[in-house]
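The chain below stands alone and is given in structure tokens; this is the form predicted on its own.
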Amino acid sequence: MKLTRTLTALAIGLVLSGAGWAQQTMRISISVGQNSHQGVGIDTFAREVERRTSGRIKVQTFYSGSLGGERESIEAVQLGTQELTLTSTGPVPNFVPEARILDIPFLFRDKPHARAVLDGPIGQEMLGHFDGKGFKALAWAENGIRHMTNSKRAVNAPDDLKGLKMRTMENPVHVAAYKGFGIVTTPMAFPEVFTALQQGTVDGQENPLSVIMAAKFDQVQKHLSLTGHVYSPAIFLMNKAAFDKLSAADKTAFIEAAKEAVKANRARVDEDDSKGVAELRSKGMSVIENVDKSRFVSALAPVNAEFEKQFGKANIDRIRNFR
């Protein structure tokens, strides 16, 4: 009776168990595939928070938009339906207006400038915004600095992209400053751009060269020219809800895990620039790399002085300043 009584006990307690680990799981998600900067970056993250909690909680992860595109993610994790994703900054000023500023063009020298502003200070503070917004931001990841594709033509100079109807993110910076180059913008989820681009809907895009080798539109674009228009930054996003549950010894966990998975997507990101063009060369597009930027920053005067009322001019030289 005693063994059987032990097993009985042995057996209800694994069964508790299991049912604690059930509710210990949480989604992550990104609109890229796995084999990406965004991959590399939630991978790590599932990796870290697992063996920092001892195995108690565990994050799944998904891919390629299997959850939604970005936008999507975002108001899943806003409304608790979904604890965490990792995004480009694209739709997050819908969400969170303040960060709005990070996404105007050639606001960044490069990108240890750009590191060095999100990981100090501004960047710490403008985390602070997304707490009442229903979210809790873990930490700054990267998405990379942008460059052009099209089918139709070389882009060499701003008066290259008038009239190109391009897919752009649905971020009111971004659509604004293209409109400012000439370009038809046509704000659209990514999980539809590979789509629209082969039916010819739009004429090209505007991504890192991470984005556009994990996209694998080398396939339906010739045309790339490294205008370095944006640094596109990202951010591991979690429902605010979620994260106040956590016991403080977890809360630090999951924000020293997502530490750890910025560093393993940003040395992804600095690889796929070092190899991006001779590959996307390799498979047939036409790359140009030595882009005038000044021509391209020259044509944004108009947009820039709108840039300059709406967010402030001492705000944004603050940024640009930043050593």
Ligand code: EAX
Given for the second form:
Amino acid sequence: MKLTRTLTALAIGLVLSGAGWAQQTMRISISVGQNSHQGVGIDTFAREVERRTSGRIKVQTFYSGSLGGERESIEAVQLGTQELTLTSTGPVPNFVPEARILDIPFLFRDKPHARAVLDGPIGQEMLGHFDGKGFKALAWAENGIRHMTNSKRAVNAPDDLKGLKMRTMENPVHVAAYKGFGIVTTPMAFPEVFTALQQGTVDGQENPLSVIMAAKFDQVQKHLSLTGHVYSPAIFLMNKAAFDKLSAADKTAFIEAAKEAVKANRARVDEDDSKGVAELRSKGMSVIENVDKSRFVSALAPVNAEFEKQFGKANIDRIRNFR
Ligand code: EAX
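In place of the form predicted on its own, the structure of the form predicted in complex with the named molecule is requested.
Expanding to the full complex; the earlier chain stays at the top.
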């Protein structure tokens, strides 16, 4: 039965490619809107795949969680009901536990440090861990450095976070760390966040300026503090079987397309970071730019000791000290 199906698929594939007009359509999704760092990422990816396969493979782009939130999209890619997604690492640890280490707060000094780690041997090794779980991880992209917003009060110091009810990603490392700040954590899929903030189900949330702007959280949040408490990676994930089916040349095309997409994505993050504060202020947010980061780092000392036990201090130091 299975063999018959495989042979039939193969035969159809041969006929179509022989005829030279075979066009295959794949789907890629993001949870934020098109006008965003992730939007330019998947738009660039789609364009590059099409160009590099001379139009044989089309990539249809879906924005704003229209195919589901990030966890659902990752699931769909794993199952193969959807070929591709660009997602933050939020829900990734539930699928690939090895990736948890990248979500540790204050792990990276800045974006250049994070990008160097992800593009270097550590990041490349990490991409390999997705193989055994039904994914082909094409490349590390970027969601950005996360900051806190809320509707209750200005956050200057860690104590100001105590008792705030905040939406977090469905990420065990973030949840553990934010509890360490005294935050009342409410994990939630991204497509539900705007309404939850609007209705006061939660007081706040945390995200990079790119996401705060794209999602228009300024409409439902008064206070923004540039806590920069964690770097948020993103990743281009593809269904492993769909990738394996590609010819060697097309595999290269997909990987190169992802690399081009990452360039566009990171450039947009940089642009958003440089204009974000002014833009969000102009929309009415009250922004605290200079928080004393060392106090936030100290507040997480007990949680960090836990992480060192869990992930191995040497593994964390390897990332921290990477140059
Ligand atoms: O990837 O869930 C989140 O807060 C993510 O940062 C967002 O979906 C963009």
